[in-house]
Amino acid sequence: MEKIIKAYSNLMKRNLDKPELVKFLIKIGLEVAKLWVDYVGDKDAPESLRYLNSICFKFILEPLRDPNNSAFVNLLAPTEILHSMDIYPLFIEAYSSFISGFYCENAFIDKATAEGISDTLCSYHKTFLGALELSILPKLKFAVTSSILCDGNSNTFRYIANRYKIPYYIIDIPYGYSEESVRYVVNQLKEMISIVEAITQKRFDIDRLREIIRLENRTKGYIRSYLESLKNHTMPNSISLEMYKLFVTHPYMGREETFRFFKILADDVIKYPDSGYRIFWIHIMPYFSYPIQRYLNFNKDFKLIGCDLNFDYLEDMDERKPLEAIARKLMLNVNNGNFKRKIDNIKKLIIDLKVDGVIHFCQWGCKQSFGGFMLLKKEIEKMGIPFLAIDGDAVDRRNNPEEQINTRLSAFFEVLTERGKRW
């Protein structure tokens, strides 16, 4: 399979001067991949994870199939509003990940830097902007982002909007929480809605948004049930599938497919007894890293129990006041505000999920992942939990020192086995 993908990658790279052809090849490649996961896939994986694999391909394909009814978003954009208006979000981090899955990220990144994009920018953004510079990125109707977590988003989205001459909106999320700041964000959401209505000629229906939030609350009920079951069960998992959960815990929250996934997941987890060492991951994952795959993909001895990004806001939302609820969700996300909020959330998850070891990935170009990890490391080591920090790149394979990662992982897991289970 890898040889086929690389051959397909070479075909795309040889035709970068023919953007419409490459755009077509990306779409067809994803269509074929979806058929493969639907009808072949990994038959040994739990039902919920097979379904997750399928819907993530569906989600990435929707805006590529219908760009005139789609919008660029980031991981932490208020996509509930888009779902209520039947607009497809294309979140840029996912697009870059799939380009990396095609082994094309190097060509896209090189194009971006050749056009003046800083090499120190996160590779998710460089890959995405490379697709823009190569005229491979589809032109969607508008773009929406927020100021949470990633300080590169505002510039990247402004760059896209200016090049494609499309409207964009950047939602400024206050650092601190107050009722005044809620009103500030609500006013921005209303302004954003007005822009979306004008560009799409669609009418915003607040009752439809209430339905989306109602379904999101029901979905979170299953997430909390899943978390409760994880205390005494460990189900098969992989770094790719854990990353896929970012689709359903963020931009596609409020969709029927997301609700169904977590419902199946909550049923699946109780089928598996607790076994092996429980490993908790912090930040994003280099899904293509062979040493990490070897230790964490469906490993019976070392179980990938979860990733902190998938548990950053699990509270129910007030459907009676949906815009205020979305504003609170954005502001109270643990990745917004004082870094201590993120630390406290991770510490709680470590205790609740009886974690034996923590791995933190420091993504190339991500100031957030580099800026606070020493504070986090100190707090986790106080708990007596082994902590490993890995430097690398979750998109650009050239920035992933495989031998070094393998050596550090080997030493880390040796420490775990020597000390035995923590809980």
Second form
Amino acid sequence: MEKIIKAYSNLMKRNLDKPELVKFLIKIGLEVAKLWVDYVGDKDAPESLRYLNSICFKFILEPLRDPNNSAFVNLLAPTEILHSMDIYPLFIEAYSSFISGFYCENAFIDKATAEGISDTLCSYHKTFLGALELSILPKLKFAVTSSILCDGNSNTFRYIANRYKIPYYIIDIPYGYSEESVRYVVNQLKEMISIVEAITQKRFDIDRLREIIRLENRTKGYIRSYLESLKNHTMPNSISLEMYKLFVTHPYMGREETFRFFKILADDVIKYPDSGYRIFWIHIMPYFSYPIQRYLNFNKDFKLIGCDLNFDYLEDMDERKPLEAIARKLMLNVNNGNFKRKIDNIKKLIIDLKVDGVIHFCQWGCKQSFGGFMLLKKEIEKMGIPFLAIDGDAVDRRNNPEEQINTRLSAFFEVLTERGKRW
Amino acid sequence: MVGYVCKYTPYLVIESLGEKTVRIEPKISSYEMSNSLTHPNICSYAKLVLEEILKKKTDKIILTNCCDSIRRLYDILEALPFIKFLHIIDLPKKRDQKGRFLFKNEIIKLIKRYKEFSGKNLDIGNLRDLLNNLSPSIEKRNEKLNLVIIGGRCKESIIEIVEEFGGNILYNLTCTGNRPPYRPIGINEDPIEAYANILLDSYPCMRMDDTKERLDIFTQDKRIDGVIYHTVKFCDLYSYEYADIKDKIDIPLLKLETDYTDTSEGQIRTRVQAFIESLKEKAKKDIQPKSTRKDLIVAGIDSGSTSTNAVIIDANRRILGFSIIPTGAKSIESAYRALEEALKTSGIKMEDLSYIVATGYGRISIHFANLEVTEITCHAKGAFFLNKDIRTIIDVGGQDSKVIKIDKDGNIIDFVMNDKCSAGTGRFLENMSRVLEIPVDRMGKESLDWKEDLEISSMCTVFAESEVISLIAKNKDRKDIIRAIHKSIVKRIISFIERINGEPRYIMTGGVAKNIGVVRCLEEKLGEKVIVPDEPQIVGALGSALIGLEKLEGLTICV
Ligand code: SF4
Ligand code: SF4
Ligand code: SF4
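Rather than the form predicted on its own that you just supplied, could I have the structure of the form predicted in complex with its partner chain?
And the full complex, kicking off with our chain again.
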């Protein structure tokens, strides 16, 4: 399988001067991958996770198939509004991951840095910008991002929009939460809606948005029940699948498919007994890393229990005031504001999920996360939980020192087994 | 004393509360304590601020919600026990009515917090006076070269270097830049609201939503001779703007990246000086030769980090002799020895020399030279002298590598240099020669009959070294490993060439040009022949001697 993908990757790389062809190859590659996922798929994965895999391909293909009815977004954009207007989001982190899945990230990244983009920028952004510079990135109708999660967002979106001459809107999320700042955000959401209406000639319907939010709340009910069950069960999991959950916990929250996924997931989890050491992951994962796969993919002894990014806001939303609810959701995301909010959330999850060991991934260029990892480390070690930080890159294989990661992981798991289960 | 970092900080309200303020400008050369509190790869400036705060025990600090690094700095500072007052201002990205309202309230919040902390009251009349006393900033105008410095936070020393070499900073659009355009505040106006507006009306930084104003100056102000684009290591905010404008504006542009420590000052000096030299060269008028003396003899000395080279020429631009010696601990001593040897080979006595020009890394310390010129200008001069068809000069020396692009008259159009990292330099080859246990000068030949096409993917020397070690462990043939090393150096060089849109013909100079393996890989990648002069190491020294001669002939007004 890997050989085939690599050959396909070489075909793409040889034709970088023919952007239309590469664009086509990316789409076809993803279409074929979807078929593979639907009909063959990961035999080790539970039904719910296989379904997840399938819908993620569906989600990524939608904007590629219908660019005129689609928008660029970041992980924390108010996509509920887009769903309510039947506009497909393409979130840049996913696009870059798939490019890396095609083993093409190096060529894209090199192009971006040759154009002057900083090589210390996070590779999710560099890959995306490389696609733009190579004219391989599809030209979507517009771009919407929030300012939270990382600095790259507003700058990458502005850059892309200026280059493609498409409208873009940055939703500036204040650092601190207050009623006044909620109004500031709501105001921007309204402005964004009117811009989107003008570009797409579609009408925004607040009742439709209410329906989306109602579905989102029902979905969150299943997430909470899944979390509850995780206390006494551990599911087979892999680092790729855990990363795929970012699709459904973020941009595609509020979609029917997402609702269905969490419903089956909540049913699935109780089928499995509790076993093995519970490993909790912080931040994203280099899904291609062999040593990490070896330790965490469908491993019987070490169970990947979850990733903090998938549990960053689980509150119900007030459907009567949908825009306020979205504003609050963005502002109260644990990744906004003081880092303590993120630490507290992780500590709570560690206790709730009876975690035995924590791995923090320091993604190259992700200052928002690794800037605070020493604070986090201190707090987690205070709880008596082993903590491992690894440096690497979840997109650019060249920045992911496999040997080093292997050694550190081995040592970490030795320590863990030495100590025995924590709970 | 309250320390702050951002130009949007309303520091005058603190002054009106009776406390002095200072913008934190770290003067530190290494990170000692900060690395135990955060990850080494957060923005270098933010890390140095942390270092400075720890060192000086600054206990009152105001930050803004500027970027990821500063937000995390806030979180780290919050956990430090000696800090008494710490505040973060929620700076809006939008400058519309709502944003202004929010920002005004942020100022009020700051006042309230500081009042509670200090027990002092705000003297609103005093605030009005302070604001009114800041006279409108007057634009400097003079006959010098007018430069714009733009980009991320810029150290004071860079501005000093620009001024030292005769540049005039017309605009400073970095975080330490132009003061906002203060305007008088009427008796009935609310000074706090006015202050919020004044701050938000200054040239927006890249963190703001609408940044168009920044680039308008390039189309509107015709006085600008050159642009210095500065970025801070591990700050990515500004590279977008650089990538955007580098091909858009038609003004010579120098890209500088610093890590904000004092250690890179030598490099910065060279680059800024070379840039200003090239701007002056461009402005050069047709000047008739002043002197036609035939007995002029000029020496050029290139004091590099690994070798010191000297060249002696006469008025007919004939090379009389030259020398190449390893650089010792003191660059002035090596320079003197190189000069003596070159004189010996040319049979000329020291007292017969009309003029000495020094270039290279150590040029500043060669006091006996009559003139110092950067190696950029000298390489361009020397290479163009050797062959008028040359448009791109690739110089790879022991510790630095540079690529220079020149036009048909030999004028510098653009150039790039490596930063502190040694990837793609002779140093890297030397390290690898040690790992592979083969003398450096044999690597080139050995690599020529390679069999297997191996790849070293990492550009970083540390990672690359571990890749080489794992190739050795896999029992790969040494020839093939060496070639992979050459390819990785070439990859770096190519990225430089691409950055300045290099064009044929190419010349390669510097010690690494003697490595035939690197040259072959480079030719393969470029699809072009690369000229390598007989003595690739003396091109810089030759260029500096030529500049000396021109100076005596009155041809060059540049220096
Ligand atoms: S990994 Fe970090 S820097 Fe990269 S896109 Fe995600 S949040 Fe941003
Ligand atoms: S980038 Fe902007 S917000 Fe940040 S320190 Fe500079 S001026 Fe202040
Ligand atoms: S230099 Fe860049 S990353 Fe550093 S504090 Fe300033 S804006 Fe932030």
